[in-house]
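In the block that follows, a single chain appears as structure tokens, in the form predicted alone.
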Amino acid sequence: MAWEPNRLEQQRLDKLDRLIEAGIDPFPTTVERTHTTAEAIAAFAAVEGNDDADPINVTVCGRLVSSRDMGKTVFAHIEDGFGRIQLFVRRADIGEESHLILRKLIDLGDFIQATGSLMRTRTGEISIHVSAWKLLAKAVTPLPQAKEQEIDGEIVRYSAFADIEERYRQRYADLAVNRDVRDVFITRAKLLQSLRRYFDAHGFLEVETPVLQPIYGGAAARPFTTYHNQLKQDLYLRISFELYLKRLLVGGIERVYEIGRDFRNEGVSFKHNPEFTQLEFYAAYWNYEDVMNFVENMIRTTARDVLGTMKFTYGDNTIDIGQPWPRITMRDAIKQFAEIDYMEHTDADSLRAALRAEGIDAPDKAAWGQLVDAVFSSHVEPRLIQPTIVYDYPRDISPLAKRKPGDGFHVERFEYFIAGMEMGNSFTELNDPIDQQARFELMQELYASDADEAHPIDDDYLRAMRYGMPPNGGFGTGIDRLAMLFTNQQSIRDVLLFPHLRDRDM
């Protein structure tokens, strides 16, 4: 739909024309920035009080976020990616014409460049005494403006951009007016940087594996499909990195990790998004106990790096990841919270009847392992607020994990939980190609009516395993949920820069 400017936009377009008529380029090609706002403030603070120090001259750039026109003097603030600083602009210093253009043709939201000497005003604020300024970019559409109100004796600044869905659709405007939103994504970036440092320091190699795959695998999920015109092939957006990363173990790379996008064509919730960022790693000669220790230390190290603490608030809870993490089997966790011992009901029909007798939902077509997982999800997971490791999962929902020795029902698998959310998943990885093929075939049989649960058979992966795969431990965690945790955000959309939304007319 063609853009039709509204009244305010038309006023700004008229100002744009007047600027051009005055010989001012509203979108110049060069900038002369010498300092960020933070650097300018730090430079002044470093010499303040030293009477022998020379004046500090700076040129800063940023978006105009406030302006008070006092006639012969303008007080304004500009904001860049590092902070904000006040501008002190006098007509006598920049000339009458330049001062008039600043007052009449420049709007909040415009990007400007200001040159001058640093000073502290009578109110105590570090400012730039402006000797020259320049327009860098004219904002045609006004940004949603922040407002202030008094709450319990304090002045609270809040955004008038309150429609949460509109903020997701116009994340650029959301970021421009809400510093706290920018801080969320700065923290997310620091989280990724910290994780990479941790893996690099422990001898892991970061790799990249295909996003487009002829056979999807590594998880139980519905894929997105696409078509390769040149090769005339149906392809899938990956749902996991797992099978490709483990191929690299076969090739002699002993420790590998990848951070990237996965895609699962499934539902959306406060903790699920069809496109999400995943971290996976695999280490030769480790089992799931080695991975438990590594992951517990990884999360502590990352929190300390990013937050400066291992104790923080999430929702109504104070989370302490510095304490030793409790470890409990899935069987014991369900016995504790749901008062069901599923090992007393080792076939699907018996377990289904026992669950229904306790008033617990048990779908007719669910396999035994699915029923165990369902009661865990409904009765246990929401109660795991402090970091907790749950281990030993049913074999028939874990086709890529090694069996527990002497146990025909469970595999060496764990998940860790924080704030009632599953945060990551790990196996002692299956490296027996004969057992792996049988597991794939069993999944096809058990979940013949549910294609999402029936892991497809990947013959090339089985061939790779037949060349010999070292024993290994693997792990995957969602970066988005970690970002939610570290920034105290209750919805995954609040840690995604551009979440996908329904069409407006749906």
The other form holds:
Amino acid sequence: MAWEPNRLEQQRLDKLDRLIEAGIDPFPTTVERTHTTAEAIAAFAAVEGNDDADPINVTVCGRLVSSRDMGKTVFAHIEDGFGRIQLFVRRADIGEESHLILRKLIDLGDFIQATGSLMRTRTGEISIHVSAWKLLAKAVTPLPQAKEQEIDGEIVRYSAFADIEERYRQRYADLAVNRDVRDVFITRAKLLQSLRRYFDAHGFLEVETPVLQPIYGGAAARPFTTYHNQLKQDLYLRISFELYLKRLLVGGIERVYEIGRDFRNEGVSFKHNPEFTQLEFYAAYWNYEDVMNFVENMIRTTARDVLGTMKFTYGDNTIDIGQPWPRITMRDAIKQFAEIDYMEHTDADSLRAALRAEGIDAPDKAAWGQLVDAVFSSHVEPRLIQPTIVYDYPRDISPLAKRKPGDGFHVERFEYFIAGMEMGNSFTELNDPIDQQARFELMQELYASDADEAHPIDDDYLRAMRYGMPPNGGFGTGIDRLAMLFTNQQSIRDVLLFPHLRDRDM
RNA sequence: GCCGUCGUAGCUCAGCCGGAAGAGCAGCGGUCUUUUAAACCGCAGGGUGAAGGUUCGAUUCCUUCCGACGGCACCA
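Could the form predicted in complex with the RNA be given as well, to go with the form predicted alone?
Complete assembly follows, chain above in first position.
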């Protein structure tokens, strides 16, 4: 769709013409900058009060975010990636023509460069007493308005760019005017840095495995499909990294992790986006208890790194990840919250009847483990606000986990929950190729009725395992959900720069 | 896919039981000692997400469609 300038844009296009007529390049190629806004303020604060100090001259760059035209004097703020600083611009200092151009042809949103000496105004704000300025880039479209003021460290908003849909569709504008949105993504980046440091410190090798896969696996999800033209090959966007990472254990890499994108062709919700960032790791010679300890420590370490605390607010709750995380079996958790002991009903029909007797929804064509999972999801998961580890899952919904010794129903698997959300999934990994093959075949039967849910058997993965796979513990966690937790955002879209939305005309 | 709520100016919103589309901020023109949500005076700006329907008359009621949000379903 072709762009038609609106009234405000047309005004700015006219100003652009007038700037060019005045011999000013509205998009120059060279920029000078001696200080960021933060550096300038710090430099002034460091010598203030010292009467012998020479005036500090600085050149800063940034976007014009406020302007108060007093006639002979203009007060304005520019913002760069590090903060804001006020410009104090007097006609007498910069000359009549330059002053007039600033007042008449420069708009909020324009990028400018300003040179001058640092001072403190009568009202006490550290400012630049401007001796010269230059346009760096003209903004044709006005930014959505976000009037705000910092009072005692709190951002007070007088008007805002708040329309959720427009904020997501025009994230550039959202970021430009909403500082707290930028902060969310800074925190998210710190989270990733901290996790990588943690894995590096524990001897893990970071790897990258294929996103385009001939056979998808490692999770129960519908894939996106694509096609390689020259190879004439159907390909799938990965739904997990699991089977590739475990191949690497066969290859002798003892500790391995990957942080990357998974794709699942499923519904979207406040905690689901079609593409999302996953962290998986595998460690040889560990079992799920080793993983529990490692993960608990990992989350604490990153919280300390990123937030400086292990106690933080999420929605209406205060989450304390510093206390030892309770560990409870799936069976006990369901007993506690749904008052059903599923081990008294060890086949699907009997469990279904028992659940229905308690008034709990139980789908007709669900296998035993799926029924257990269903009651857990509806009755237990939402109640797990503080960090909780739930372990020993039904075997028939965990085809990649090793069975619990002496227990025909459970595998060594755990998930951990915070704020009522599943945050991560782990097991003592199945490394018996004969058992693995049987489990794959069982899963095929389980889902045989539903073509969409059919899972292909990855024969190459089985071949790898037949070469011998060390016993190992594995883990996967959604980075987006961790980011939600650490930034107190209630929707996954708010921790994704460009969340998926339907197409729409601009 | 289903159910519900919502969509009015650049931004944030108001608009009652159908009766001539409003405000603040932003913008434009002015005034103006170091102001800070600057202030003050004046001006302009939309035809109400789209398409239909009912009506003398629709932003208000109805239908369909588009999009967002919430919930459900889906999500080893």
